[in-house]
Amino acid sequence: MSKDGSVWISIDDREMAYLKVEADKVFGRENFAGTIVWQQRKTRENRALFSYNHEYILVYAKDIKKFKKSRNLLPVDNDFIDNKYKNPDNDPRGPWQSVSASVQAGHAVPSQFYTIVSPTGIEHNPPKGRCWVYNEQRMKTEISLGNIWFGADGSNVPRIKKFLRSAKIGLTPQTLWSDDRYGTTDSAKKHLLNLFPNLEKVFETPKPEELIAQILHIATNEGDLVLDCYAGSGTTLTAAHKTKRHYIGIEIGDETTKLIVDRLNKVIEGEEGGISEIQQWKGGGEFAYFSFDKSPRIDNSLCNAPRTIQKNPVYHQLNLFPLFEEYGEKPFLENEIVREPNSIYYGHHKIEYARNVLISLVKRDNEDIFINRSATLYYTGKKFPSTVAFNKLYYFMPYLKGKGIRDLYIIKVARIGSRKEGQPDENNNDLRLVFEIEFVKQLFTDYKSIDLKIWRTFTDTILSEIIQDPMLND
């Protein structure tokens, strides 16, 4: 996620409170941005104890300060501007509005307390508990520049002039979304049925494009990347396509993914539902569909705009925190060696030829212990690819920059540790994945260069791929 990125989570009334507590743990309470209450239906359900007409959208930021600076305001119409900005003194700089020249005095300094004399000689002091926003010298400069307004007769309390030409026009988003600008579940269903009139089974609670478009406007700009890891009926992807955002959607099941692909094809053809009219959408663009089984591929047969570029799989950083819930305060996995008939011998060690081997780059300041084969621990650093499953961790080969691989280790234990553990400056909050390793054998007479395929840091393969000839370099 980008530094000013945000996460928007839709949840119903039954689970919202529990989700809030868990999300606080993951993202930090300080990065909680707000809770949107969305009116998802306008009809009344008389059979229920209460007629549930709303859902919640929890909003978190990666960094709340950066998100606040980058998030977009909502657009305003000309009537709003005309009502806010006037030009009663015919200022050549154009329309302006006035704002208070005083602020709360909680963090004031002595230079912010003084008397201002109006053009008509009226003295003004800041109200009790407040101070002037500028010091006295700055205030005199602003008055001389015509940036302070004392009213039509020059006697009123001073106010600061804010000009339309330099203003950032827009409205701060509110947390209650309850009119037609945001759509409803019913309007989203009608949109789907209009697109696919022969659809036998429609999503019960699809999201309307209007709702998602509002989120995208606040949180992103054209060209930004949007991820929906539970794509559902594909609303986020279609709204992102129409608003010129890049997007990634993830969904399982042939029926669901086919619906999404068919819907995106209709978007490319210029379908007129949802936000099409507002966005003046006429069609165009392209997308690629990936099917992940044993290996990623692009199924061009399902796309109106096929692409021929083979994409590499995306590797995500492993989230270590859930391991604490599963394994307790000190989660670990022990490597139980299984003797198999397809293994081969190197000296007195039996090498499991078909076993997984993780190849990892070694930092420069740790190379010596791997060169002399005395290493017993390997710290992965903060990043580790989530595609490397714990139950496949078996062998380990250190990669020395500029040299390659040579020595084989066995991973005895994979556990959670912390940076500089056991040392006086240990940081318990800086979690790392730690391998307890033991030297097995030098596999090659000299270092062998290979490609580190994941972030140029890791390669996850099997030993038979590294030793193509089992008897090579015994």
Ligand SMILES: C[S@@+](CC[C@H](N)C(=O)[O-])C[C@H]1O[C@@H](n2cnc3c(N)ncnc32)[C@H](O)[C@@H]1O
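Just so we're clear, the structure is a prediction, and the values are computed from it rather than from any experiment. Positions refer to the first chain, counted from 1. Definition used throughout: the rigid core is the maximal C-alpha set that superposes within 1.5 Å between two forms. First, how it differs from the form predicted together with the ligand.
- Put the two forms on the same core and the Cα of S418 is off by 2 Å or more between these two forms.
- In the core-superposed comparison between these two forms, the C-alpha atom of F439 has shifted by at least 2 angstroms.
- If you fit the rigid core between these two forms, you'll see the Cα of Q280 move by less than 2 angstroms.
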Contents of the next structure:
Amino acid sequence: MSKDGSVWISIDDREMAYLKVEADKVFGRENFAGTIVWQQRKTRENRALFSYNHEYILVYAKDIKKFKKSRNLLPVDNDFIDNKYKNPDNDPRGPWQSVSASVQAGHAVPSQFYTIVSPTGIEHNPPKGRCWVYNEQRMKTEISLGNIWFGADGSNVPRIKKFLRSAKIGLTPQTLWSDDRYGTTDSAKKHLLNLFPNLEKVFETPKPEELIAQILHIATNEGDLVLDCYAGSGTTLTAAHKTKRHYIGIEIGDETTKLIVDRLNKVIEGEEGGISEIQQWKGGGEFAYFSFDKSPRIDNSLCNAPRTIQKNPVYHQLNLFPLFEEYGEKPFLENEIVREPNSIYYGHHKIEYARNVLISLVKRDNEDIFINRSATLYYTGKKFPSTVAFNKLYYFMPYLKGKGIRDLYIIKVARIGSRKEGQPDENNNDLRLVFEIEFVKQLFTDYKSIDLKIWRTFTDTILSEIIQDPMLND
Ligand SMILES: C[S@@+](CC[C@H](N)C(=O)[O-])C[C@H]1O[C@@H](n2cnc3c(N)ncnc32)[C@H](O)[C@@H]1O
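Previous: the form predicted alone; requested now: the form predicted together with the ligand:
Below: every chain and molecule of the assembly, starting with the one above.
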């Protein structure tokens, strides 16, 4: 977390007390920033002992002092400013408001008790139990600088002038967040059902975008990084996307992950619900999707999840630069390749039919090495619209223009490289995905054409589907 970062945890009444104690231990009691009470339900639950209409959001800072400085105030409208800041003495420094020049005397020192004489000669002493905010010397300086106001006729109790031009204008966030402004669980459900009318299981407690946007406004600025490590229906991510924050979402459920991906795709297309209107959201942006399942076990249900995502026609270019920063030229995928010569076995494993196969178009000028099966490298184009997570990419089948697919390769290594790598006209700034591949087996006696679904250049599938496809069988 950044030094001025904060953690916002939503929790209901049952667990609130326990979480508070645990979170105090983790973040330190001194870094507890406050508890928001969010009115998450409008209706009354008559069957219950108490109708619970609120949830809590516990807020902790990494460093409370830094967070206090960096957190944003809530916006105010111009009327609010005009009402508060006036300029009755035509001060060339512009409009100002006055605040009390006295404070409670609890921690006062003797030099804060003295008599102030107004320009018209009226004597003022601090009210009972209070002292002047400045000592006498400082007060004299402030008066000479025109920073103290004695009213229009120069006789009133002195007050301090605070100028609009140096004010940090905005409202301090309050801790009670109403359903009208920040939405309810029901309004969040409605938003989800509008986006996905066939959604069978609607999340129990989705958050409205308005609520998350408010948190993001207070705690972050455009371009900041937001993490939701239990992404659920993805509201934090969509709100972050629409408010121009970077974001990382982590979600364990396959179906839920698919929903998040579909939802983000809709946001990119310009989805109009939630905070879209207030943010004047018109679509755009991109995201990358990674699966970090490192399990060696082949789980068809896991393979199925990303593949069903293919049904959505929108795919986004992966941003290769962060990957390059993270991995450099080191592989981010390395598949097992202990292969017995001239056999269809890898080590002790048979060809694995449940593995993902990436079918990729080969340009005419590269065809020869793929026809004679000697290809060892494959560079993707600028865009890589595969929907299979990198660590699940396994096989590779070149698609030759006008011919189709025939040969099976294994992807030994996937890494970031650059265009025309190793050649004199290599362009280091033009990043590409590079697959180091090795021929495994000729799957069909002749080339078979196949429908390349994604942008007509790539498709993801699993080997068994290729082999079982009646259109493809010999
Ligand atoms: C209540 S939802 C989160 C709601 C979401 N943060 C929001 O504000 O709308 C909790 C989610 O965390 C996911 N989850 C639970 N344990 C997880 C884990 N260890 N790693 C990643 N996600 C997990 C669940 O699948 C569920 O979708």
